[in-house]
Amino acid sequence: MSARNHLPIVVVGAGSAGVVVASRLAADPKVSVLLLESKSELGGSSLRNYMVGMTGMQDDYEWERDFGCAGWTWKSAQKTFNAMPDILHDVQVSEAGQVDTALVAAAIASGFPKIERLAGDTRSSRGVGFCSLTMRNGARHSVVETYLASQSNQTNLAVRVNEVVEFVVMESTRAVGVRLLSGEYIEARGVVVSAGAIDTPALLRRSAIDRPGIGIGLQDHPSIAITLALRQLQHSSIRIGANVRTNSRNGNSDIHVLSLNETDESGSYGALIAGVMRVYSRGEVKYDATTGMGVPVFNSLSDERDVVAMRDAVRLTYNIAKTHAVRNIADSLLSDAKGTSAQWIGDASDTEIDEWALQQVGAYSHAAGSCAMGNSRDEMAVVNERAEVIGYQDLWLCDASILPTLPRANTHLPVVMVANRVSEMLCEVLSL
C-alpha cells in the first residue's frame, strides 16, 4: 500500500450529494474521509427544499444511449433507487393542505386519473396524486439523518464546517489536496467536489482545471405561479403536497402543476405552480475572476420548445384554477406580485402569454448540468461515466452539476441516486 493511501479522501461540500459520498466511503474502515462544508450546517438543499421526493420518468436516465455514458441506464438507476435507504412519507388526505386537496379534486374533475404514489410512477405520462416527502414522524428527514447519522461513531470520518476551499491543489494533472481560504493546506489521496451546480464549476476554474465544458449547459426547470388569495388562512407543515403530471402539445410528461399551500408567512396566499420539466434551454455559470465566484445565467425559456410547453402549462394551470374546487378556497386569482387579476389569461393570445411568461418566469432551484457527464471523446463533457474529471487523476465530481440533462422530477432523489452510484464506483477504485 502506498503512502498516499493513508491520506484522506477530501469531499468538498456537505449537501445532498456530498453527505452521501462521504458516508458511503467511510463505511469502508480502510478509507479515511474528510468532509468539508463552507456553511455551518450539513445537508444542503435537503435542509431547505420542500421535501418532494420524485423519481421522474424511465427515459430520463438513459444516459448511455443519449450521451455515451457507459453503464448509466434506467435499469441501473432503478436498481439504485430501489436500494436507497431514503425515508419517504406519502402525504395523506388528513394532513394535506387546502391547496393540495383542491388541486387533486380539480384535476380529477378535469379528467385526470388519480395515481397512488405518483412520485414513484415512472411510466404514467398523465395523472394526479399526493406527493411523497422526505419526512419521518411529521418532521423533515434530510440526508444527514438518512446517511451521516449511521456513521457518527466512525473514526475514519471527520467533518469540518465553516471551511471554504479556495482551490484544489494539483501536481500536474493529479489532485493532491485542497487549499482552504484560511491558508491551510490539506493533503489528500483524492478529492471529490460536491459543491453544487453553481459553486462546483467556479471551484474548478479557481483550481485552473481546463475543460471547455466547465460552466456550460446550465439548466433549471422554469416555473410560473398563479397566486390564490385564500378565503381562510393556511398554516401547514406541508408546503407542497400534490402534483399533476401531463403532456404539452409536443412533449411527454413534461408539464407539472404543483400546489403551494403558503407563499408567505401570513398564510393568506397559496399558489398553483406551472412547471416545464423537459428543458431544452441552456445557460451557463460565468466565472467572475475578481471574486472567484460563479454567476449563474439560466436563459430560461430561450428555446422555443420550452416557450410552447410553458404556454401549455400556463393555460392548463389557469383552467385548473378556475374550477369549483379551487375557487371554493380562493377569493381571487392573481398573475403577478402587484396583485393583477389572472382573469386575462383566459382570453389571452399566445403572444401575450409568452411575453408575460418571460417576465414572470422563475426557477425551481433545480440547477444542474454545468459540468456534464459524457463520453471521454466529447470535448464538452467534464466528467466521464465514473465521475472522473476527464484528463485528470484522483479528482471526481458528484452533485447536480454532472447531470447531462434534468430528469422530469424534483432533483433531490435523482442527485442522491447519482451520489450512491458514484460512491459505489469510488469504493471499487479505492479498494484496489
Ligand SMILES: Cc1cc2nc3c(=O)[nH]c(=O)nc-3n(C[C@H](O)[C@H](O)[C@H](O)COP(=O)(O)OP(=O)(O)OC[C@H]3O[C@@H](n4cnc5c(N)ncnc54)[C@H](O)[C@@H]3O)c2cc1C
Given for the second form:
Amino acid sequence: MSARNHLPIVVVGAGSAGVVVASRLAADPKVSVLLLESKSELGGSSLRNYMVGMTGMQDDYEWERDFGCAGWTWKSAQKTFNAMPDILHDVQVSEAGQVDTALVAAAIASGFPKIERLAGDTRSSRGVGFCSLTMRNGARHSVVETYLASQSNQTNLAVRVNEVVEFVVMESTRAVGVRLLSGEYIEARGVVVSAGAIDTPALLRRSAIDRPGIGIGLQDHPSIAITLALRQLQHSSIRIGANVRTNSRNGNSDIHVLSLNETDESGSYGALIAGVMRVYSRGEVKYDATTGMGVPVFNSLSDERDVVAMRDAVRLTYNIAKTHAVRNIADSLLSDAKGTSAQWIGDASDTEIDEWALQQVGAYSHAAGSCAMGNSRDEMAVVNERAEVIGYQDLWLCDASILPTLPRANTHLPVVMVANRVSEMLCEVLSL
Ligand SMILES: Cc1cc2nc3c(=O)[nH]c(=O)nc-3n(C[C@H](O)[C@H](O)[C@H](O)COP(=O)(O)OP(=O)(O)OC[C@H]3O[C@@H](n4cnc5c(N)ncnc54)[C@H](O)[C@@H]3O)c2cc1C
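Switching from the form predicted on its own: structure of the form predicted together with the ligand?
So here's everything in the complex, that chain up top.
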C-alpha cells in the first residue's frame, strides 16, 4: 500500500458526473472521498435542467472506432445504460402541456410513427413521442437522490459546498492536492475534475496542465425557436414533454423538434424548437487569464453540414407549426423576439433561412467535448480511455468535457453513463 493511500480522492464539482463518481467510489470502504462543490447546492446542471432523459443512437457511442478510445463501444455503453437505476418517468397524456400534445398530434398527422419510449430507443430514426423525464413521484430526481442519498451514511465520504477549487496542486506531473479559493490546501491521493465542460478546461489551465487539446473541440446542439403566441394561458409543470426525431437530407436521426410549453413565466408563449443533433461544428473554451475563467465560443453552424441540417429542421418545424393541431393553440407564429411573423419561412429561399438561422441560433445547454477523450498518441486528446489526463498521474477528468462527440441526445444521461464507466475503472485502480 502506498503511503498516500489514506488520503482522500478529491472530486471537484458535484454535478451530474461528479456526484456519480464520488458516490460510486465511496461504495468501497477502503477508499476515502472528498466531494467539493463551489455553489451552495449539490447536483450541478442536473438540478436545473429540463429533465429530458435520452440515450441517443447506437452509432453515437462507437468511440473506439471513431476516436481510438479502446473499450468504448456501443455494446459497453449499452451495458452501463442498462445497469443504471431507471429513474425515468414517461410523460402521460393527462400531464403533458398544450404544446407537447399539439406537437405529437401534428407529427402523427404529418405521417410520423409514434415511438412509445423515445428515451431508450436507439434505433428508430423517425418518429414522435412524449418524453421520459428524470422524475419520481412528480418531482425532479437528480443524481443526488439517485446516487448520493444511498451513500450519505458512509463515513469515508465527505462533502463540502461553497468551496471553489482554484487549482490542482501538482508535484511535477503528479496531482497531489487542490488549493481552494479560500487559500486552504487539501492533500489528496488523486484528483478527479468534474467541473463541467466550461469550467474543467479553465481549471486545468489554472493548474498549468499542458495539453494542446484543453478547451478545443467544444460542441453544443444548435437550436432555433419558432415561438407560438398561445391562445390560452395554461401553466404546465413539464417544461419539455414531447419530441420529434427525423433525418435531414444528409444525416440520420439528426434532427429533433421539441415542444417548449412556456418560454417565460407569463405563460403567454410556447415554442417549437428545431435542433440539430449530429453536430460537426466545433468551437473552444477560451481562457481569460485575467479572471481565470473559461469563455465558451461554440462556432455553431460553422460547418456546412450543420447548416444544411438546420435548414431542413427549420422547414420541418415550420410545417409542423402550420398544422391544425398547432394553430388550434396558437394565434400566431413568430420568428424572433421582436415579434416578426414566421410566415416568411414558408416561401424563404435556402439563403434566407441560413442567414436567419445564423442570427438566431442558440445553444441547447449541452456543452461538451472541450477536453476530449482519445488515443494517447492523439496530441489533441486530453484524457485517455481510462479518463486519465495524458502525460500526468493521479489526475482524471470525468464530466461532459471528455465526450469526444455529442450523442444525438440530451446530454445528462450520456454524461451519467460515462461517469458510471469511469467510476468502475477508477474503483479497479484504487482498490489495488
Ligand atoms: C438549463 C439547462 C437545461 C438542460 N436540459 C437538459 C435536459 O432536459 N436533459 C438532459 O439530458 N440534459 C440537459 N441539460 C444538460 C445536462 O444537464 C448537462 O449536460 C450535464 O448535467 C452536465 O454534467 P457535468 O457533470 O458535465 O456538469 P455539471 O452538472 O454542470 O457539474 C459541474 C459542477 O462543477 C461545479 N464546479 C465548477 N467549477 C468548480 C470549481 N472550481 N470548484 C468546485 N466546483 C466547481 C459546478 O458548480 C457544477 O456543480 C441541460 C443543461 C442546462 C444548463
